Amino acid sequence: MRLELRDVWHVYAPGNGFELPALRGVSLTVEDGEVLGVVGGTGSGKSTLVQHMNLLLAPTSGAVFVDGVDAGTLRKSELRRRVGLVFQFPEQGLFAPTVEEDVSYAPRQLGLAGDEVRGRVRGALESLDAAHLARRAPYTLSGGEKRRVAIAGVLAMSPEVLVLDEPTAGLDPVSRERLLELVTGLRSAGTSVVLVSHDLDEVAEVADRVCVLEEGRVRSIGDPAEVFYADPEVAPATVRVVAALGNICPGLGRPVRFGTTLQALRGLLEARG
């Protein structure tokens, strides 16, 4: 599925003298089967942007398109099934007595048969290495387990685009790594992922393209090397290190991910040894 925002503006409290423009003419696409990283400082418009992707927020002007069709003409339930949005700290919304019941809530609202619901719940939990939690009460889980269960509730809807707003915030390193593995696994399975994060290093590890927002505008968008090396001030540590060495070691290239950066630096040391 191709998701497109065209010249989207969003103004909070319009017409009362306290207008606050949060998005200022944002145009971008989420291509089929890609991971799009969205980064930017506090107040840059990241959360406002992603809430437009399934029209949880309606544009003040501009439009959102799903496979070329104006999303405003689609049923909201269908749009939000196809574009699943996971808010920051989604575990705060867990409410059912057991994990299985909680994850099954959204697919049951689709009117699916019991066997289909159970299959989706099982598949979503397994994809997050959480199947063993099905009979547990959500309040008994760790923070990382709760986060995975909350995401499973959206995955059980079988979205074509999964939007994750700061999914690793507050998680321990092991839980963070598992979530990033989920992102790459979804991409491999053909699901598009929009990853909003303040952590440039994790975006560098998984994103196919990066969108940098600044004051509600797209500052830059493109593949990670293109975006990060054009502006090392808005770049992960790997890029800042290589950029600092670039003038004296042009053979390093433009690695972005941690592993490829280490490999490039190791090659440089060996060549000079």
Given for the second form:
Amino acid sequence: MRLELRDVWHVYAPGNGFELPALRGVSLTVEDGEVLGVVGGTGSGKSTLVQHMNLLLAPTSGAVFVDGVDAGTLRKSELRRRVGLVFQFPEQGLFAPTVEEDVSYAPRQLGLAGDEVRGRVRGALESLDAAHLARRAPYTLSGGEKRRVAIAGVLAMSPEVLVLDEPTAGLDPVSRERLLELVTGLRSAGTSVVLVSHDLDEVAEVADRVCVLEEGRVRSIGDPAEVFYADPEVAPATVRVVAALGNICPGLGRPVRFGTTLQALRGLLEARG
Amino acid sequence: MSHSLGQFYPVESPLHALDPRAKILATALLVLGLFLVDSVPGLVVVAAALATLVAVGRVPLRTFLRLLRPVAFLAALTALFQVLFSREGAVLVEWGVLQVHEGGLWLGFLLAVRILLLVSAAGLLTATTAPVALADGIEDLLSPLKKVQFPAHEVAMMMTIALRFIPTLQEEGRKIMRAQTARGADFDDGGLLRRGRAMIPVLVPLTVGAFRRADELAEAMESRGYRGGEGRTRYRELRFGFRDALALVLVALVLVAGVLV
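Go ahead and give the structure of the form predicted in complex with its partner chain, now that the form predicted on its own is out.
Up next: the whole complex, starting with the chain shown before.
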């Protein structure tokens, strides 16, 4: 599925003293089966942006298109099934007495039959390595487990685009790694992913394209190497190292991921003996 | 950001600059005095005075009126009860068992207007007084009761925290609603029962969150040395000046005018 935002503006509290334009003409696409990383400082409009992707927030002006169709004309429930949105700290929305009941909430809201619901719940929990937690009470889980269960609660709708708003915030490195594996796994299964993050390294690790937001505008968007090397200020540490060494050791190329950067540096050092 | 009942409206104005004690006393005076005002000209005088104060306090009128919306329902309901069940004065309309009396109509109108004015006065107080100042003012006014072991500081602190967290909880509720909407929740369709059930996925996390927040706040306060009111000094010392006294006198005069006309 291809998602497109065309010149989207969003103004909070229009017309009173606290008027705040959070998005100022954002245009971007999420291509079928890609991982789009969205980065930007706090207050740059990331969270406002993602809530437009399933029209939880309606644009003040501009429009959202799903496969070329104006999303405003689609049924809301349909749109929310196709574009799954996971908020920041989604574990705060867990409410059912057991994990499986909580994860089954969305499929039940969709009106699916019992077998289908159970299948969806199992599938979602399995893809998050959480099948063994099915009968536990959410409040007995660790932070990382809760986060995975909450994400499973959205994945159970089998969305065509999964939007994750800072999914790794506050998680330990192992849980973080697992979530990034989920993202790459979803991409291989054909699901598009929008990954909003403050962590440039993890965006560099998994994103096919990167969008940098600044004060509600798209500062740059495109291939991670293009975006990051054009703008080392907003690039991950590895890119800044390579950019800084570029003058004295040409031939490093423009690696973005941690692994490839390390390889490039090692290659260079070995070549020099 | 939406402005709701009991929320501070942070601008600079002569009303914002007044001593919170003067504003609390003036509000209390107005609220009590309103029950002595029982003529249309009297109500007009008080309403005009309040409207002037809203303007002086630089709270946009539209924002202020929006805050009255939830209370308007309560006022209307009260009025309706008076109109339907009061049996004073001449009968105006008779329709089966229902009778509308002249006295009921008047009483309903009077009560509804009083409720609206009362809430406006209280709303103006909280809109123009920062929560901390409000707490300091309440504490000060209650402090004579400390002599009889009344925990004036603690009561004031609890009131401030409660007030302070209304908008926070509202925002959190909205956030959780949006998150559950993303999971297919529907809060607008169906009958009362179904809508009530639809709120469970919001109310459970909201309650859990409120308790967690309360715990965290208590710990944060303690770790910053909070130990109740004893021996505590203030960052802002309250000063009751000429302008504060003048404000009180003016409010009293408005009330006298309201009662007499």
